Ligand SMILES: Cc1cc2nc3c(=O)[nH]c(=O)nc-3n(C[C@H](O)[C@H](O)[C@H](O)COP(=O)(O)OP(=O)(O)OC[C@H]3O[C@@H](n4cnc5c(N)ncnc54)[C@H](O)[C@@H]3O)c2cc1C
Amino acid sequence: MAYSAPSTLQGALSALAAGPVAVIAGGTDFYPGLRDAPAPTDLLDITGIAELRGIARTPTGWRIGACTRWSEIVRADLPPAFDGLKAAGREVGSVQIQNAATVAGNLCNASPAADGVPPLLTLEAEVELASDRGKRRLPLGEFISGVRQVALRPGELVAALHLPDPPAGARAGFAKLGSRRYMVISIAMVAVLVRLDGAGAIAEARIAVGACSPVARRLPALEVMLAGCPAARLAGFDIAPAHLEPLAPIDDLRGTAAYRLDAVAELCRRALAEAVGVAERGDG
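Chain shown above in sequence, structure on its own - the form predicted alone:
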């Protein structure tokens, strides 16, 4: 087994093209997955590549480098529309894990319960993919195609996430249910992004649910139904089964499918109340 740690993106792409190699960023999923076995292939460590790190403002939004740690996102000075993403970042394992785990690793792992995916869906993130052939972008919803399945072509790696400017005045919330408070795989999670109009009603809503289908899903019917709803009535908003149709929860040791659907409805109300509550206080 060989280990390489290039300092440039081009160096990493050249090594990837010569493959096969396993790409390592934080390694918080890769190394525990080995258990006591040796690595099955050569390792390509991309954590030392400056081009893949950091959060930067762009003319049209924000760029988050693939190797940006979750703790960096939690500490970053970002608009209130990113509060749901920050809240999700605080749920990625322990603080020690957040100091090592990367944004791209959370996506490439493609777990149905990946904490970062629902808020990134509400922020309409695009994934920048790089290879020796050039770069391309995919919407996040197209990049993650199934359980442990992503749309990486041979020789490609994730270089960055691109997030367009959120709607003016948008606020966000995130709610997660697990069997305990910290360091737990989700039973269900919900991320929301909302914008209120001048009368205090919802002008726009984006809602995404994780851990209740093979990949995290937006809830377009619920988003449409929320339009015009006064913020003061969100706590008792009736969420019907039709609003949750994109979901396909399973029965497992953490909960039944029926329990997950009930939990999602409540988590939606909590995340919405959190987002609207921040907006009503005028914080940030």
The other form holds:
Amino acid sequence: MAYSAPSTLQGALSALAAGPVAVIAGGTDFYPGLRDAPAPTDLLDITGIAELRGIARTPTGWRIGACTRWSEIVRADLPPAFDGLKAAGREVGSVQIQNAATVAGNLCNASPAADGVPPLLTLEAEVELASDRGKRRLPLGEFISGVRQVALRPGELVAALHLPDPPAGARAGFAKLGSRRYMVISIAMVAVLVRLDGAGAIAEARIAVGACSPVARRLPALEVMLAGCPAARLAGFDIAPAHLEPLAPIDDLRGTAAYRLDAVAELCRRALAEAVGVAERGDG
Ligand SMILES: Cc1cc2nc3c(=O)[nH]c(=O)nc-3n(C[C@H](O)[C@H](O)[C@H](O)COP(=O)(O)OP(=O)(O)OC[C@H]3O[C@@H](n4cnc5c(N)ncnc54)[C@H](O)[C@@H]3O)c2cc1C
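Having seen the form predicted alone, I'd like the form predicted together with this ligand now, please.
Expanding to the full complex; the earlier chain stays at the top.
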């Protein structure tokens, strides 16, 4: 087996261009995913590449390097609009997993239950793809195209995520349901990002749901319905089936489709209360 760990992005892209090679970052999805199969012959470990690490301010927002670990995101000094992403990071396995697992690995694995995807959808993330032919960007919603399917072309890897500046004063929340409290795959999860107007009503809401469709989805009808809703009335507001129309949950050993839809409604209320509650106190 050939194992290579280049220290530059160009080194990694040259190795990818030279022939088939399996990319590994934290390895926390890659190795369990092999099950009983032998590991591929050639492995390209990209975690030693400084250009792929860290969180930086850009003129229009934020850049998160592909190999940034979840624990780095959780500890980063970021605006409150990133609180949902941080909360999701704290739910990725255990602290030991978060110390190894990367944000791009979570996206490239393309599990419907990947906890990082809904908050990144509410932050309107773009994925930067690099190959020896150059770079291109795709909205996250186009990058993940199905269960275990992403829009990576041969010779490409994910170099970074780009997040535009969130709306001024925006707050965020994340709520996850599993069959136990920790170290558990999501039955459903909801990420929200909200901005209140001066009168305490919702000026803008973004809501994304995971584990209830092949790819996590935003809920545009619910987002529109919430606009103008006073924050004080959010705790008991009704969510109609039409608001959840983009979802297509399945029955599996973790829950039925009907249970998932019930859970999503409650998770939406909890994630909104979390986000708006912080905003109402005016702290953070
Ligand atoms: C015990 C345990 C608990 C877990 N719990 C959760 C959980 O609660 N929630 C959750 O969402 N996930 C969970 N996971 C899954 C996993 O930890 C995350 O999805 C993690 O973010 C994957 O990142 P990684 O760096 O380890 O990816 P890797 O395993 O290294 O890679 C995953 C896939 O992405 C590809 N890849 C990685 N980086 C790149 C890149 N930059 N460019 C192109 N392709 C790339 C690899 O080729 C591979 O196909 C858990 C895993 C374990 C083992």
